[in-house]
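In the block that follows, a single chain appears as structure tokens, in the form predicted on its own.
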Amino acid sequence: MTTRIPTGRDYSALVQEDRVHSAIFTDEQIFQDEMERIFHTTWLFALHESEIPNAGDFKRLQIGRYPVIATRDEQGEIHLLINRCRHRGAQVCESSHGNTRRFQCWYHGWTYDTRGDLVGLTGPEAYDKDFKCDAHGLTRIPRVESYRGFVFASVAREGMSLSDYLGSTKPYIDIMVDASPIGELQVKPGVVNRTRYRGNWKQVGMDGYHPHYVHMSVFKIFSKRESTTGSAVGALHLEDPFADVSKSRTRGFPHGHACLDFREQRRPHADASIEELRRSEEGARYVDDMISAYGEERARDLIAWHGDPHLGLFPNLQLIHDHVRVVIPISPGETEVLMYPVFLKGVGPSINEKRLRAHEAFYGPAAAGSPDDAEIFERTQRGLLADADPWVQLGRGIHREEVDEDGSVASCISDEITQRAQMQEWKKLMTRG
């Protein structure tokens, strides 16, 4: 399914160990090559299984350049189908999500079931006897795999398994899932914050250097809060997690994955979080259920971590605080970001309500945090268009990197390991033969 665009450009020269050329953020041809060489070759996050829990449920999404319908059939199996009629190419589904038994093309009425099979051919007498409906179903994305409810897709027919691709990031994904005492999350396709900014998709990275500056005002507000429980966003005021003297770390993993690791910084605050939770009936039940499910030591850690792995999975998924963030490149200078709040299954309503309110406070359209990020991304994009001195510095902390037991490269929270990990993967994919 992949068509590589021939290019004589030396992409390896655009990404050096401690800097990248600004053309990778602004050049139209590079963007087109990114779609082919990155988004049409590697694993991309598609959706969470809970978004289509019932037979007939569907959701529209984007996989690289391909408009896709995610469906669940009568047998409970999930399919990712390209949203393009096999007759003239019109999209057969326009609703963002819903439940149906059929998708009918508005153009000439060809009809498909939730498996993508062509089950209705209008005017069949006009086709010769060799026409086979079973050869004209909606095209399927070749590879679909999942990890703990997170469904990934690859347009490439061959490649490494999803398990190998995720590698040592899987325990970090577990942090978000195991914040539920029954190990299940709920993501609602209709509950989403959408942000579209005039900047490149690679601006949305893991950056522990910017919060002291971009988010100074919101942190001053958070520092006056008393409550910490239920939300990782609320945990931001615990000491200063973005100070290099803190126990917070920044990490780079193979395949461009990266995280801001707050585990050691938050662990000493477990007692305070548990004490506050126990002041309410539902909070006390949550603590008891977590201990029953995971044992006291693991439960204490999970409660202290607030279900926040702060993990970026290259190239289009981030698991941050209380939400799933999907990055959709539109053009070199335009990106859409979808932020889905995550609800914990097996907990009382007040726990999820508090998480949602905290999410809205930082990431909502009228919030104090996420709009600041979008603004700085646009200012950066405008600056990058000036190519008089085109190199972008990413060398912070390069002299103090350490390789950890899980194979990740770690250092102080403000170091630019995360950007270097992402850009080295970019370079590998863009120069792969």
The other form holds:
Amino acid sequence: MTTRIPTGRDYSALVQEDRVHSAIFTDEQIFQDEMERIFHTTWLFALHESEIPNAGDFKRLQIGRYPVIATRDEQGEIHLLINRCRHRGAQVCESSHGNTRRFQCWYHGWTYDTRGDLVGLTGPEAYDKDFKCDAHGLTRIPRVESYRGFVFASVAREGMSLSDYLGSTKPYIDIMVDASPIGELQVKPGVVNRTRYRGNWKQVGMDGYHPHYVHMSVFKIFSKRESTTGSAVGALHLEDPFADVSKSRTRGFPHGHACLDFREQRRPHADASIEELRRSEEGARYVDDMISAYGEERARDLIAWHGDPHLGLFPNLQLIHDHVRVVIPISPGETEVLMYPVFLKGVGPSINEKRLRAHEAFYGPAAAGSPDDAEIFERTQRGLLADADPWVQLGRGIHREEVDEDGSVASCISDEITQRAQMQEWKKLMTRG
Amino acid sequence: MAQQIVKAMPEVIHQGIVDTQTQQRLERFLALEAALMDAHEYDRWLALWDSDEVLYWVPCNSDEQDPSTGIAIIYDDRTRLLERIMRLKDKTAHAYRPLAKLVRSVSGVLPLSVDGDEMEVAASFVLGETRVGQQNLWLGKTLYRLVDTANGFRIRSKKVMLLNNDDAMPNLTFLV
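Switch from the form predicted on its own, shown above, to the form predicted in complex with the partner chain and output its structure.
Up next: the whole complex, starting with the chain shown before.
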């Protein structure tokens, strides 16, 4: 589907084990090659299947360079169709999401159904008798697979399965899904924070080193609260999850995935979370339903973990706290970030409402956390342009990495394993023949 | 919001439902509020709010998205509003430093309903922001619930409907 542009550049020289060259964040040609060699070859997150639950539901999204319409057809199957009329190339869908039976191009009236098939050819008598409508449907993204409702797409016709790509990150995805007592999430296409920053897309990563500095004001304010159980930064009143003496770990997986693993650090907080939940009727029911669904031990863990895997799936998805985050590169120096709060199915409305307020407190353009991140990414982009000394250090903790049973590499929460995992995958994909 | 004005009672549009003096007091009050926000005078701005339950709401995705089933850009009760002011004033909140330079123009000040000492008032604003070499233009409509007290108007609730609340936006690190 994609013609890979040969490049004479030696990208392997730009990524060392403990450092990367700043050109990978600022160079226009490298950005174009990233689109071809990363975004048009690997698996990308597309949408959550609950965003288009009914026949005829659709949502527009971006897959690499391609504007795409995700649809659900009459048979309930999901399709990812490139939003480009096969006649002269106009986009056939402009609404962000909705429900329809047909997509009609406003240029000359060609009409497609929700499977992308060309079902309305205007003035057909003027076309050659050999013209085949079935060869002129909307172009499909060739590979679409899903894991527990998360739908991924690959523009490459061949490649590893999604299951192999996700590998040992799957139990982390389960943490988010199994926060619902019926193991189902709802993502709403119209409930999203959309933000934009003037910085490179690779800045939005997992980073356990930055919170004490970038989010200093948040720590100050939250430390004045009586309770932060369930808040976006976890149970800070008990201990600091970002201290190297805590049980939090940073983790790198094959294929560039990365995680801030708070499981062991949060596990002892199950009692406090359950006690707080039991103070309300719906909270108590949630605890009971979780225990009957998953058993006491697993339910306690899931409640302590707040449905937060803090997982980054290379290159465009992050599952953080209460939300699904999608990273959309616009140019080397501009990135759009979409943050969709997830709703738990099978719980009382007050549970989801509390999660919404917790999300809102930290995330979004006027919240306590997101602006700090966007600001530092912009300062970084301005600084990186000064490339007299071009190397960016990512070596923190490289001497204390350990390989875990699941094949991931783990170390202290503030170590830069996450960045190294992402950059090694970047290097692999950018230099692949 | 525009619909609320378009569909308002004819007297709201034609005669107005407050006397000219009240209208002038309202316009002065909103001009003062705008100046305090522009000048980052956070404590003096906070003093314009009523002492009882308050709501400072900046909807996200649409002007009417229900905060019980959707998100907001800002959805502050008094506790959250006080934390917001703490952060706006905090020198370690680096996204707010250097401070943005702001100037806004408030117009279309229109009382929509009066109920005893409380009134609902609509207004529009144009806000220019410059910070670190970047200029942004913010536009929106605001719906206030104001209470008329012996010390002047006080804000009970304020809903700010940004024109771009359904689009990607940069940091909003100041008051609107």
